[in-house]
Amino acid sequence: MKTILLITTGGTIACRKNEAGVYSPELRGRELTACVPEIASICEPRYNDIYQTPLDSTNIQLSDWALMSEAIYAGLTQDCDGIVVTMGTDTMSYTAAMLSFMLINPHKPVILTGSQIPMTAPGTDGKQNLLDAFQTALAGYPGIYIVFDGKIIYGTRASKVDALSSCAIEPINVPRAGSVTAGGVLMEHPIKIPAGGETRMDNRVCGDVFLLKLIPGLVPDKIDTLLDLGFKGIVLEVFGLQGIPTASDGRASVYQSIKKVLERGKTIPIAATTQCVKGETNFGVYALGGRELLEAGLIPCYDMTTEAAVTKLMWLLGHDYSVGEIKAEMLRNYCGEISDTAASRAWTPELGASGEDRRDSGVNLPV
């Protein structure tokens, strides 16, 4: 019989109401396993609850990610044949995407799942989500997924997109790679793992990253105070394709102020994505100066996730990489994170050449 480690740190799935009436997450591994009885039938589970106190996922921390993707690590080493980690949705993409980053080919799968309701509460999902997740790491398919309401997602391709409803997950900008239905697990387009690459871990970061949602308003000199307060990178969600507010008549703009701080800031990273659910950004399509900030630095995200791009620059600034490196790095498809085709049209002027590979896990995944 097959044998999967299952981790936990918490979240709704593992939350059962206390003596004040409300739910807080509790439950460990056996506890969580012991209400799907038929985990025990189709394999042998292992346990590694990391905390001594479950956590909430809102709460996670730069530390958190640097815990997780140690015991996974060590369950890549070892003998099991798959890993499953619970945690909370609210911050489960940008886990996914982040562990994406930090274990470099893993050749086992790597199953996050957790729930909308708790696993102890009347309709809960946590039931059908934990058993999909467990039939998911059997079914051997290396990478690092999310499975969630019947769907199998690439850990760098997923956002949540309802507080609450069951299906909360959802890929963005690609297919679904699978999907778990009463026939079994059913994977269409599986994460490809170069079968020569080591298995490694990386999990140097950074978490002096600022995420600027623009709005309409929004006043342009402050902008310009990101530097003064410390933060190494930025990404930028702009409206649309690449919306980014500009003014003919005078008065200072956002587009001006942004410019100002990549002319100012040679130092600091300054990527862009939408903040539309799904798409990308291209700043080639219309004349408001999207050329102009690619010359003054601007770096492109295209069909990336905002949790990708985050992510991502988090883990690039953890590295001793030049400015430049960190444009052409943003561009690379490390993991699945940016598909291809948008990254072979990328259009920047310091991309070029941009030394050894600093990965060697080439995803391919659809688009």
Given for the second form:
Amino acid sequence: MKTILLITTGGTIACRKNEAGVYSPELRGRELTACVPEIASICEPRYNDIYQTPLDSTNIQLSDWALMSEAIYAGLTQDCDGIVVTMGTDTMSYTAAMLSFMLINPHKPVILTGSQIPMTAPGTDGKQNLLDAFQTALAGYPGIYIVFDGKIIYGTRASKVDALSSCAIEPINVPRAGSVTAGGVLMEHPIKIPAGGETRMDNRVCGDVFLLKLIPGLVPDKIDTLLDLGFKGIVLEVFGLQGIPTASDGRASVYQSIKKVLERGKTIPIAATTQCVKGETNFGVYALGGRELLEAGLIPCYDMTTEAAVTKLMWLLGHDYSVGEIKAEMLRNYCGEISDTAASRAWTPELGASGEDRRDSGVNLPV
Ligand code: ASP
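Any chance you could show the form predicted in complex with aspartic acid after that form predicted alone?
Everything in the complex follows now, all chains and molecules, and the chain you saw is the first one.
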């Protein structure tokens, strides 16, 4: 029988109602699998409850990602056939993206899951999601995925799109990797991990990244002050394809502020994603000065999710890259997070255009 390592962190799936009538995560791995007896009949689960007190994923910090990556890496390099990680859904897409950057060439399945309704509550989606996650881990496709509501989603291409319903997590800008149905696991587009590539963990990150979502009426001066607050990288969520308010007929110009920040010694990388759930940035469509911003150094993230852009920037800033190098690296496909610019941004589940994770072939490779 195959062995699957269950790493638990908390989240709604592990919640019980406390005396105050609100939910807090308490269930450990054994208690979770006890709620889904089918699991013991298809594999031999092993357990690693990484917290004494399980976490609501709202509280996840950089040190938690380090801890999670270490627990997963231990599973990847030791004797087990696959890994399931349970956690909260609120920051699951950030976590899945970050783990995809931290764990290089995972030669086993690493499946994140959780639920919208606690495992012990009526109508829970936790039982199905946990069983689906185990089944996907047993199917043996290597790579980091989220399994939720029957969908198998790439770790770098997920977003939480619904705070209530059981279809909370969706694939963004790419098809789902596969599905889990009553008939079993159907993997349509598995991630291709280079066969010879050594499994590595590189969990150096820097958390000094600010995500700025533009809103109508944003006061431009506030943007300049971000630099003085010590942030080392900014992700701008622009309107639609490229919308950053420009000055015309005396209106406030966020655009000028951003340009100023970009030009101010080019000290920090500024990357741009769209605030739309789907689609991509394109700074050459409207007469809104997009090309000038690109020339000044703005990094267009194209079809990358905000979650992937933020975590990739944190990961890159944790390494010894110059701002120029970070720009180049942001646009390179490490593990499926961005469609390939070299091939007119054609998307492929392969890692990088050549099928290799470019963290293993890049210039100035951080090891
Ligand atoms: N607040 C919970 C968490 O992210 C929500 C969930 O798990 O669905 O931990």
